[in-house]
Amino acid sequence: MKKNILIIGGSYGIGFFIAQSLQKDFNIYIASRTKGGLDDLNTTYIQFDAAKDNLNLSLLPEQIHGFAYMPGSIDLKPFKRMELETFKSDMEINFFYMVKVVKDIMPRMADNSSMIFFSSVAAGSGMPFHTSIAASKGAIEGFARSMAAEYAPKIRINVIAPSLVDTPLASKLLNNDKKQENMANRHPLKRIGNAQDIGNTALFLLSDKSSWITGQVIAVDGGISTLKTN
């Protein structure tokens, strides 16, 4: 029997690469604001805004194997810059509905499941004009290390910590070469990451190949967080 996999804004980047991925051997459920491209996928679409809907539970099964929680921000400005509001929209954004959305299914997760939440190499480098993100990605870090304590053994929980990855969320900080060229020049591997980059871990820690893997902060960062090399 195939197991189950919901995505929470899977219809496009390194969630839609993840719903191409598991298709063929896995049920793929997408909550997702927009379609996208899913018309192309052997998935099953819910039609879902984070931040006005409740999760109709109804659409989905009565086990959920794996989870992954996409939707997030990056709004990147000097903090002299930085209103409260913008840090209740990253903090509400990042963590509050994510939250709201893990309350609702933690019934349905099943056994030996994985549980997959998003954060950045900022939360833990501190990097300039970061503050917000920062702030909110910090969160998600703590709350999925004492979840992961709390339900252990029966559900995994981790954290991918990416860098900079070319997805339509990051695309007015990659809209011309120059900018492409120096954001790619600050990591040690010379690029920018791409939804493969991480979606690939995602796919791991969705497996039972990771199964003994928990708690943890998995940077997938072209080495930006570790290693000095200019």
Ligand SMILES: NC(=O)c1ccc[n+]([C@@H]2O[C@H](COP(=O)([O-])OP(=O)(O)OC[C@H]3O[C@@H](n4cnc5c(N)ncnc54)[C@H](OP(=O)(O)O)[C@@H]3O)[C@@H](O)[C@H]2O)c1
Contents of the next structure:
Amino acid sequence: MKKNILIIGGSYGIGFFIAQSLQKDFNIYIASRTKGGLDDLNTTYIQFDAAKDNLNLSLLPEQIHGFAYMPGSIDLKPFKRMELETFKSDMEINFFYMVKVVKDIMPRMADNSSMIFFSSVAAGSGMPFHTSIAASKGAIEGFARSMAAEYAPKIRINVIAPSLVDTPLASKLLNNDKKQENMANRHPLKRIGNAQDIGNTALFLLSDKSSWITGQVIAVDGGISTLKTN
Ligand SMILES: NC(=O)c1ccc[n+]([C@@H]2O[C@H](COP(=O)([O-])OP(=O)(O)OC[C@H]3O[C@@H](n4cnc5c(N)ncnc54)[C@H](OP(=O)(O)O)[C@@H]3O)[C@@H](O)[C@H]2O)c1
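With the form predicted alone already on screen, would you show the form predicted in complex with the named molecule?
First the chain shown before, then all remaining chains and molecules of the complex.
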């Protein structure tokens, strides 16, 4: 029997790579606002806006074996220009809407299932202009550890903390050669990430190959969070 994977936001970006990689061997359910490139994949699409909609559980299988929540934000500004509204909206899309979906699907999570949330390198390493995103991703990390403890040994729950990845989310930070070069050079591995770099870690965490890993925040960041090479 094929296992069921639910991805909130798999229409493009890192989630699309995960869907593309798993579509042959798993039943993939994607819930997002647009279909993006999904017409070319073997997935079940659910029209869903995390900001407005309740997830329609009648469209989902009784048992879910893998889950990933992809929506996120990047709004970088000096703290003095960071409005309270930005903190609120970042917290909503990254954290509260995620918690809402997780509450809805928890009863469907199967024994030995795996859940993945996405943080950011900025939650664990202080970076200027990241106050809002660091706060909302920090909430995810604390939430995930507590959930992992509460649901062990039935469900494994882990977080991936990427640095800059070349997806639509990061397009403003990478929209010319100079920015791309500067961003690449900040990383010890001298390049920015791509959807595969992050997605491959997600595939591992969703698979039974990671069956003794839970409650972890795994950095996939070109070395930037731990190495000083310049
Ligand atoms: N890219 C980076 O540099 C980077 C760095 C650090 C952390 N991360 C984190 O990694 C995760 C994935 O990032 P990504 O770069 O793949 O993002 P992305 O390119 O923006 O893709 C996000 C996905 O989520 C969906 N989505 C967005 N808002 C939604 C909503 N309201 N309701 C339902 N679906 C929604 C999008 O589809 P629709 O628009 O069709 O709804 C899309 O499929 C995020 O949590 C992000 O914060 C990314």
